[in-house]
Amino acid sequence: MNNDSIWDWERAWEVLPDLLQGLSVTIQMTVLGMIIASVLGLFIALAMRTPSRWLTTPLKFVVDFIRMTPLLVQLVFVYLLLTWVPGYVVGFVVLGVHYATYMSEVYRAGIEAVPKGQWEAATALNMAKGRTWRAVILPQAIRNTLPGLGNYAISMFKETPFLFAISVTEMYKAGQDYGANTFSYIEALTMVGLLFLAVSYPTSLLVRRMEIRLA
């Protein structure tokens, strides 16, 4: 090794395969963060759909509470309040609450969206309410939902370091650990940012394709 070189390439590959076994605990917390903001956002702009003030009120506090306050103040919360819950389920959990609030908006938008017309169809053809929303109206806001989420996943993979405040090794603990036992951060946090953008940039390019094939 050269003293007196900033980049050493030996310890970027050395500290790789701790890199990517960071990598796959992100893209787990990723999945199943988004599987929890998907579900549960479209329950919660269903809700806010209801006629009652006595459910969308308090709805919308928590809602906007959860928007207004940063996502690394909410881990470590969550974490410190649940002392029994590890730390590795509090993670996904905070974040697919967290996102979605978010997620509730697209789908709110999606639904929207949907033509008049199809509503009025389901209507004259005396289709129950349960069946129109489930037959006709979903399936339509969910598809022109889908670049929305995906931008939304890209977004939630790309704040999953503050995992770090409640001790769950993703990839950039394992680079922060393995710069702290080698006094090499150059290297390993250089590492880290290429494989976030080896998975954010393609995946953007996807939701880009699905935009321009659905507008």
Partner chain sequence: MSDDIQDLVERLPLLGDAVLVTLLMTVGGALLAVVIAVLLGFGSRTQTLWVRGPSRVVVEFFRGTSLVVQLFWLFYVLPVFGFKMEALAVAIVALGLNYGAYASEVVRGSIASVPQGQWEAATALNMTWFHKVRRVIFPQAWALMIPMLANLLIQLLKGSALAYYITLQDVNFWTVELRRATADTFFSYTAGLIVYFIIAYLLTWGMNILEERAKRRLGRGTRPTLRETFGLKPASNPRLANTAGAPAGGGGA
Second form
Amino acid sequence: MNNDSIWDWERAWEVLPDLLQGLSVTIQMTVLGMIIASVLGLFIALAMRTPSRWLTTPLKFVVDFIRMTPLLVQLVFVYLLLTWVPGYVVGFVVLGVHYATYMSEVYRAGIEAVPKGQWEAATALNMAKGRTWRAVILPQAIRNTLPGLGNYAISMFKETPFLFAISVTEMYKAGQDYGANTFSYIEALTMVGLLFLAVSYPTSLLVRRMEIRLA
Amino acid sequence: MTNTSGDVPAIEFRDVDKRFGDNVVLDGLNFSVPQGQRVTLIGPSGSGKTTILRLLMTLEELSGGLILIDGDPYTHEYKGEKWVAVPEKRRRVVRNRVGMVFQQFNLFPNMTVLENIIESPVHVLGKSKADAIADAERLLEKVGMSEKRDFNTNQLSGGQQQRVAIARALAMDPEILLLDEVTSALDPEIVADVLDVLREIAETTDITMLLVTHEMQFAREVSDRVLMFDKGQIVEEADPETMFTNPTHDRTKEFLKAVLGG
Amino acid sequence: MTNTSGDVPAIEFRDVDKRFGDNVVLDGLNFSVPQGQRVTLIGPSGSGKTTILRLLMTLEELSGGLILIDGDPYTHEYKGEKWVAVPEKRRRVVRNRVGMVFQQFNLFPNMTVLENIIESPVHVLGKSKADAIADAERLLEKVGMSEKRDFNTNQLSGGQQQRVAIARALAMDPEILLLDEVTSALDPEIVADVLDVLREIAETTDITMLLVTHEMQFAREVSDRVLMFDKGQIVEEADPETMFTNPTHDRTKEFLKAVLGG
Amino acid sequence: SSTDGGSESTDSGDSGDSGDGESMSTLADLQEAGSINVGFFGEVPYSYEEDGELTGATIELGRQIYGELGIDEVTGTQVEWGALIPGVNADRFDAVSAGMSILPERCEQVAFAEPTIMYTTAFLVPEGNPEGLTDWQSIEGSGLTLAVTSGAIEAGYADETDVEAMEVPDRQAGLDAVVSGRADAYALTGISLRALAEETDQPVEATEAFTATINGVSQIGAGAEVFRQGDTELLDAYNEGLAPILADEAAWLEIMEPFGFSAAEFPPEGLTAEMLCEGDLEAITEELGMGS
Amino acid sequence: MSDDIQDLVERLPLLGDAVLVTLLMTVGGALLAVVIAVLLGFGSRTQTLWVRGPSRVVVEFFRGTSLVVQLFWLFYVLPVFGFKMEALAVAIVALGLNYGAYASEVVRGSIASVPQGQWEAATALNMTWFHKVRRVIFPQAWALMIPMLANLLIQLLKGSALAYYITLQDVNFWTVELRRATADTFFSYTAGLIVYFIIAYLLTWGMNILEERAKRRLGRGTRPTLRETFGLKPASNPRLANTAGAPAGGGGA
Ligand SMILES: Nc1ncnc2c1ncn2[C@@H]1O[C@H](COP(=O)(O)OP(=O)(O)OP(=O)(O)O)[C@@H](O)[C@H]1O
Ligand SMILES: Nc1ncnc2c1ncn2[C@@H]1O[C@H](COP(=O)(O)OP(=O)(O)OP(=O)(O)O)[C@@H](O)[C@H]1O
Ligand SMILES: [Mg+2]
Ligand SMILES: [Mg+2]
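Please give the corresponding structure for the form predicted in complex with the partner chain, as opposed to the form predicted alone shown earlier.
Up next: the whole complex, starting with the chain shown before.
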């Protein structure tokens, strides 16, 4: 076999601009998705704490359903149902909603990890409910959730390849396309892997730093 | 708004019941604390001392009976023929008269020392921020924590945290102060500091105090009356001198022997 | 294997240094405990009492000096010209002679009371399971916990857990028992129970004991000698009677005043 | 286990291996085993499974040729489109039977046999062809959105002519795009689209196939069987077996017609894989005299 | 639609094999992941740099690159170097490495949240390191890590759908085939979705039982309510919210 062709640096360089362009899409999707996930996740976590079963029971069902359904299927369904919504919007919204269901768990854990004494001190100081949440509970809970948020950002980042199914050319698809045209898959996909690593490793270091600082 | 006639007790428990599931903790408890009196609750673990303070602070719901602050029904009231919970709005009005210091301090770690103290004066009482800060600084002075004003609470030792917690409770200008074993999470040598602060407060103010403590020496010095609790009942009630030197009830004798070291 | 000649101290610290980073906790500490003696360490918080016990148990590494158990260098030894850590294998042989009871009990929650006690006798000492159970039952009897044999540890109160922890340490048949504020995590009334158990052990065995406690009354009754620590140094050393009634060093006076309540 | 796998592989694994020895053995090995494993994408009508049976135009063509080489059994491994070339190079199968287009870049990675199918292009459009699409020029500059399969030739056409293109991962997604209205049409090879339009009950139809003219150059496309570059002996043997069929249109049609192919897809005489690998379409057009 | 259903019925017999392949990958990958997680989890905790260093590198590498790229390398690139594994083995190895790297963070976090006092008590009772871990530390950490591992197991199941990329005929392949046959995306994806959902549900159920058992061993066992046992998601553990990192998806298409 012609082993000289296993790795071709020229190809690896050639694909790089395409990949970097895809990477910027990937990062946009991740950032936008993460904004939705972190805000919506918080609202879900808060809504789940209301005593009203009329709200929590259906909400829990929907959240569980989204969590246990493959992301790919959700993307395709929404893409085909809401045909007037551009693909990339479907992309980050579905990513965001999907991960919001995970994030709500992180928030829940973060809220529950705030010691009960904090609630009681707030009551003893006669603070109103809303003020207690805003000034005491959430600042502490959100501190606890930062590492979880970071980890989900990394994982969302690496799930953006699913967006290929709805025609969003992020990094993985850019690599695939290059491969499909040239069949230099090894170079293209290896570079994709390295770029993933180049972004997710520093992020994960950052998250670890936070974990240690918050521990 | 406040009924300050000398005859009305600051705190009154009327037939108070408290159950946790099947566990009856308080069963028809009656007692009252006159304005400005300092009352210490003693009793074995699990006898319900903490529960009394928590009920007063509305951290727990009553199972039956009434609690009155300055003669106002505070948590529940009879309306027509029925038990009705006092709406949160009215509770909040009364609750401003009550402050509590916890065993575990419960400072807010996301705020500095100063922010902890001014939070409620500003946002609950509606004081101006400048006033609140001025008051807070005076209180910090009093508890000997002036230099730590802008520290994070977790940069403080336990004793320091507890002193800030006391200042925080006092910043609300309470008429009634509840203290639940405020020294038992502290290192033995530091306890004295905190007790000194409390002693000074007892001497310089006329706040009504209801305290749970195992520091018998302190209880003796500071309180006007000691209530011995057991199984959710007051088994003995006396001035501290009598209680500690000459208890009448067997359960009290036994308890004091165990605690004071026999 | 054990050197039991009466002249050799059970525990000897020779020029022991211990630093945490820049923080010098022990600086050239020397003291020894003869076989069978009961020594209490007292001193302010942070003075290094716990550190001494942890070094003995090899929960911390020495920064310098030697610790000898029955005259055997235990953690480090000079070999040729150099400091060499004693290999874990030899440490384990010596460590069998030392038992420790912790402030926080540290029972294994994944085992029942009985399993906690027999775990090491069976798997470390190699006792037969039947023997280990028989011994464990005898010990549980001694600490008054026979009925709780098959309970999960978190079904027990603090005092009960501590009694099991004592039985667990004793099940290893130690020659030396280290006790670090074993009652300070307990409710005041329960403290007496645990101290009773320890008192009985002190009376009925000749185990060498090194204990840290704030229960001065107990220290007075049980110990042969009291060491007052401050800043990693022994500042005073005396029999308990003298130490508590007639301390000579200022630091001791101050400390005792604070702890005993002035 | 992995070590078994290693010894199973006939590649010595040393880099810089010239591969001579190996190419001898692949054909010989296949002949000895009497069986060849081809990679396929599972696309009607080229190569697909029906009721568990491997079939399709390129498969049947292969069966005939391999049979003559003494390889009686053709088995298949179905993979994604993008995995066909890496798969054959990784020795996951011996050849690719998917009617793969001969493109210069691909020629750098693998060895193509002589062309067996000529490609034309068609559009999948909503029933009644509301936009009246007929050939590539009808969509050029129309402002319509065209779905194309990632990596397919049509994607390249769209790129070169600035047609607003939406890349879909596979045929079904292309169909969905048209049905949902996200795209106005879906461009693919005529044969595939005809099969697709027939399969679905959605309100779509395939337009007449045409040879696309891009920037004045008519796009000659042809598909062929794919082998590893080192397996020259297998390649040569295959080409040898293929030659008589390519020389006889009737013989070709006999195999291909049942799958919906017509004379329009029969490769013209003189067209070689080598020419297509060169990629100079103008030169080919001239040489074959196929100017539009 | 009735055509679709007929297509579905025709393909039902094939579903058995497809589910088997998916289960083999999921269970095999999960077992390997647990082994790797424990090795790497403890490896990342050791003081020795030459154990901790490589452990961290492996964890970061397999967490940092996408699963699909790892599959690609193992299946399509390694054979070029003469190292060829069966597709199923590749899937199990890739899933095991990828999710093992994630799970190792869970293991590390759980081990770290066993109170230090437990290690010390075990030292005071003179246990060997291995004895401490086996009898004291791991049983406690195990109860803490199960909920997070359960989440990862579901993610691993979803990740296994990529196996189609390396020629395995799993449930995803079956779905894709159904889609091709029916030319109906909604219908076929819904069918596949239900199959995955049922598998995910059963796995979660199994993990809940494991968790219940582990908790009971720690004397924290509450008799599970029916809703807990049959509930969809494992309860997550607030104590691990910080340390263990999210039950992060490892995948990427
Ligand atoms: N939230 C709760 N749920 C169930 N039971 C409770 C709760 N809080 C307190 N109890 C029970 O109520 C009883 C009284 O508790 P309480 O804390 O008031 O006792 P205490 O006198 O303060 O004891 P200690 O001296 O140990 O603080 C105990 O039996 C306790 O188990
Ligand atoms: N693991 C550690 N890392 C850093 N410093 C430590 C550590 N353990 C103890 N120290 C420091 O060593 C000093 C002595 O601590 P030690 O716990 O021995 O005191 P102690 O006499 O037992 O106090 P206490 O009565 O509060 O238990 C303290 O200043 C403490 O901060
Ligand atoms: Mg209490
Ligand atoms: Mg200590």
